[in-house]
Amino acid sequence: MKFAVCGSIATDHLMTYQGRFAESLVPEELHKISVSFLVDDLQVRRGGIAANVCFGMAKLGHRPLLVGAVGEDFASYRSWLERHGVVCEHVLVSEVRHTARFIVTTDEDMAQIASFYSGAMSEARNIELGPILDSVGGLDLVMISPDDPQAMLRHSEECRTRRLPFAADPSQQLNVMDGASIRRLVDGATYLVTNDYEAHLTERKTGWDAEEIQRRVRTRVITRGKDGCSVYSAGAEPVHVGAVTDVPRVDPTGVGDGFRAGFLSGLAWGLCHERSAQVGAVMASYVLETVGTQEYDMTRDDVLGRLRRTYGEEAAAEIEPHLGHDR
């Protein structure tokens, strides 16, 4: 099957403060807020998210198409991304902007404060899914993860005019955006796919209860950090599958995109839902015990022994045929 992947390619600041921030917050006077926290590391990595998943996809055998805008600075990136299996060709390069940049400090509780700089990422809604459909003979499914606003209503307007099945991720952009943009954009989607968060927040800014977003939706994907993740489609009972536990907890960047990456790989496998939503729980382990988002390494025989400890041997023999050898 063939997978795009629209969104952000950023380079990641990612720091880390010995304490905790709500230590340091004062509620009734968050309207005047102004601190700042002493940092103990600081790590430049790859990430934006739809980097991330593809990376993740790729490291489990599959050749995603990533789309987004970036600057001339993504030269290095581009073959970092081309040496693990991801498809860059689709990439817009901007002549005038530099790629975006993600700064984020994360607390001992794995709370985070970040900010984006967007970049290049605002020309990404310059780019036509047309010719890319074109060039690659069609796709079986493209996502829409966060990126330029603009751009990710053009992608999913183009996917509902040519029947293209899409899975909308708007995550972080729910912020920026207001409930007629996010109605736009996931209405008539494959999969929704958020955070226990975000879902609310979609649910109070499009005005749509959860039944009524289940209507406009085949499949909706809610992740729950610690306890997993949930999986609603109609007509069939929710999944519920839970998280990895036996791993250490280093950093909690891009454990979701860790997670898309898996649950999308699934799908192209042919798995269900459970299974795929367990491949993606597994991805999410590795990103959550390393600094950096595609800063980890798997085998074979480690992601079967995590499907076995957590999920049982029958879910581990239905995913092995289609883990290929290790990268």
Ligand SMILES: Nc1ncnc2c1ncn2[C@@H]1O[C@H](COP(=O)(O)OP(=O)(O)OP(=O)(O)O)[C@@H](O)[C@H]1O
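Residue numbers count along the first chain shown, from 1. Because the structure is predicted, anything quoted here is derived from the model rather than measured. Between two forms, the rigid core is the largest collection of C-alphas that superpose within 1.5 Å. Compared with the form predicted in complex with the named molecule:
- Shown in the overlay between the two forms, fitted on the rigid core, is a CA shift at residue 175 smaller than 2 Å.
- Annotation for residue 315: C-alpha shift under 2 angstroms between the two forms, rigid core superposed.
- Residue 116 is among the residues whose C-alpha shifts by 2 Å or more between the two forms once the rigid core is aligned.
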Second form
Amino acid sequence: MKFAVCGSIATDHLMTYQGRFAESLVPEELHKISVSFLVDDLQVRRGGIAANVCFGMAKLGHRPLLVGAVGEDFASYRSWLERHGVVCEHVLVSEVRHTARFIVTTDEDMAQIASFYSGAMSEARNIELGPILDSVGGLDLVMISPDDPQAMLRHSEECRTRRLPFAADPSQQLNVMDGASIRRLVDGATYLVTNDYEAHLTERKTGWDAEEIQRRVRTRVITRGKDGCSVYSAGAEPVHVGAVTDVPRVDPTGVGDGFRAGFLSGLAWGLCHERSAQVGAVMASYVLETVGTQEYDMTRDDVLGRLRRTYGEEAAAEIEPHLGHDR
Ligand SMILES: Nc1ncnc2c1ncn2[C@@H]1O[C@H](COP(=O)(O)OP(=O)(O)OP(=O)(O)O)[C@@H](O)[C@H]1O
Ligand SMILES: [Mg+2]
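Moving from the form predicted on its own, what structure would you give for the form predicted in complex with the named molecule?
Complete assembly follows, chain above in first position.
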């Protein structure tokens, strides 16, 4: 099956300052503030939700299409993704803006000064799915993840018009979108994926209760952190899947993306919702135990071990034939 993942593509620049910002700030002089901190550590991490999801799917052997907008500085990130099996040929490269970037400096009190440059991401609204669809000969599912809000609405509109199944993944963009936009984004989706906090926010902002949402989307997936996730489909019993809890909790950034990568992978293999969510939870566990969102690696045996330990022999046996061989 062919899946496209639309959404943000970004890098995080994380710096640490061995001192306290507070000591350099003079409250009476804040109107002419000009400070510079000499930092002694810089980590550059590849991220962006769509890129993280594609990376995870590629790790499981899929060839997902990444759809988003970047700058000319994308070259080395592109080769990293392509090396892992992500199809980047439909990524739009801006002629004037850089790839989105999150820059944060953390001091020894864990106080942070951060900036987010959305950059080329705003050009994602110029992406049309039609030509992509034509060039690959059809798509089985389009995931619409956090991106330029206008791009998200355009993609969902286009999916409805072209009768393309889509998964709405509004995540943090729920904060900036109004009720009408959220209703447009999710209406008619085959899947709506949120965490539990975002599920409540979706209901509050759209004015649609859980029942109304269920009428508008075929399947609703709600993730609940260490408590796993639930999958609700109209006319079927809810499915609850526990999390993989016997891994060290090192850095939770991107666990949601890891879950989505595994869940979509299961769907692409033709597995049921329960099995797909189990693959999602296993992928999330790899993200959780590593620093960064695309730094994990796994072996076939280890994936099977986690499935067996958490969900039993039957689950592992059903998923096993789909797992590729270690590279
Ligand atoms: N502490 C944890 N231990 C084990 N698994 C976890 C933990 N937190 C999250 N997960 C796994 O990741 C999945 C998604 O987690 P969560 O509901 O926290 O998503 P999220 O809030 O969207 O995360 P993100 O911070 O990436 O946006 C869960 O369903 C679970 O499988
Ligand atoms: Mg999330």
